[in-house]
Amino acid sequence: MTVPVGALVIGSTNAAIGLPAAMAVLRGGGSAMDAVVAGIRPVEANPDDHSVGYSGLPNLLGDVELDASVMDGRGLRSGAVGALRGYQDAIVLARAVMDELPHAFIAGDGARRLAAELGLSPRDLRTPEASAIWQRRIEGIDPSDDDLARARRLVSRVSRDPELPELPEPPHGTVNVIARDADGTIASGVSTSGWAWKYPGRLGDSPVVGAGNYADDRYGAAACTGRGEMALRCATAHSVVMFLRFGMDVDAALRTAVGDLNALDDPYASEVNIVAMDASGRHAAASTVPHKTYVWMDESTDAPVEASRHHVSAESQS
């Protein structure tokens, strides 16, 4: 991508809804953490989206648990919070935590309390559509099975199985926005309701600063969507940024990041996408799979632009 002049935003693709909120934000003049809280927002609200937010996919018990994280590349601040259940807008409440508190993550009932203090509306998650999903798949699993047998079997399924015909999108996905403003500071953030099915109480990488998402002004910031256990174990947006300040370009960060989830031994393995962002505002896509796009926006644009992810091949080494 060519050098934008002032602002930027760029996300995975669905966070198209949430694209222009985020750039009336930086054309107002606004803070890049500003239009990426701007941006996610949406898609959290969204009930057609079934990987973030209200409408997410339930976990094994049947609770839609979120996970949310972000990060300002000036000065390296965080916050996050997982396992957040009877609340949409986990962005606001990572952000939160950044802001008000003297820690970076929260969690579980931690995270609840925190939103009920901070006046946050709380809400049912669960909608008739996600619900009867989610049902379909645990009508397939053995009754006899305990929690540990049942979460291991539809992590499996849906490991194999990524095309759900009831998805348009395997269920583990997220919203990623990374924002550059008018004064170079770059912000990025990442929502998601996590992997399908999953034990209760998991967490994957959306939340986890390094993992899922990362920030730094001198060098770029990343995030990524996907499998999270395989951006948990190599740290996978923290890498992106470092082969940056390694001196690598956009592309050949992306490429060497994906890359190393070569070495992964995880029977479990599927899908890895990752969105990318230089200090200069050059910006690229990847991802495991091929024909996935990712959208950005700039001062010259009045709609989201879909572009291509490069496809890197991450074959599990199991």
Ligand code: ASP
The other form holds:
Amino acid sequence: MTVPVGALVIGSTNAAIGLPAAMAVLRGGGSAMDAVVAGIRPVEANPDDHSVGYSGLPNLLGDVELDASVMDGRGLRSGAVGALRGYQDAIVLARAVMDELPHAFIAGDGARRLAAELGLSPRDLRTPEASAIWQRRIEGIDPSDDDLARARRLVSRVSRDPELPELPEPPHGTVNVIARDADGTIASGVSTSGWAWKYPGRLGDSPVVGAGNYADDRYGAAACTGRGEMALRCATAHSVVMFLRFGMDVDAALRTAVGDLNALDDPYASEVNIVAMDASGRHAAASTVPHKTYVWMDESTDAPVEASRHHVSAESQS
Ligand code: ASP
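Previous: the form predicted alone; requested now: the form predicted in complex with ligand ASP:
Up next: the whole complex, starting with the chain shown before.
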């Protein structure tokens, strides 16, 4: 049976700078979708976050390409943009795809065109800091490699780097925000610049409904960060919500989904992290790697609370 809770918002740890804005929307009686967008915009604008929006890390050719999606758990409406260049507001655009177009997913030149048509402000997304991080690893690559070999080598080095979880400048990342408003409507949003050095046009899990983002407020919502190719292959966000649907609690749903990720045959396997909330607002998060956290706020808190994610290792499941 559903236990009613008040308004609530959860997110990946880098969402902490946006959660107060999201919670302010909910406290003011705004919708879960308005809260999600309000929570993600400050992260997209944050020059110190090189995984999302402005100052995101560039692709193989040095261009920043953004992916984002939103999903409204009431009625399963969704919108997404992929490989967006030259505009920071990927989450606003994803929402516009949902609200303004008879479509669910716009990529590349079309996404850029839509941004211009909606009057969003164009911006050079590259910053000297992000370009320097990009440059440091590209310098170590054999100049005789073609683009395919460079993409393989860079992604494999980064994904296998044992220091990856500890790096002060992680070469990939994403922001997740899931909000539940006072009516019990749940919405979710995901925005990212994806993996640095990705092949141009590469889309990760973040803009793909079912992979990096899913909300159905009859059962709950989930969103992912990490190696998007793994979440794409496991339909991770949708799986978590289906596990909730078929009777698991949030912890069990997350552990089962991470178990599926750990079982993948993937020479580039890397971390994947999931945040999830059930229909009644119970929340938790999990990761394939240790020491990961997520953040949440509700009506009783004045600032984001950081909480541990479950670490589900491949060994613990064998
Ligand atoms: N999931 C994102 C992607 O694959 C990146 C990340 O969250 O680390 O594009």
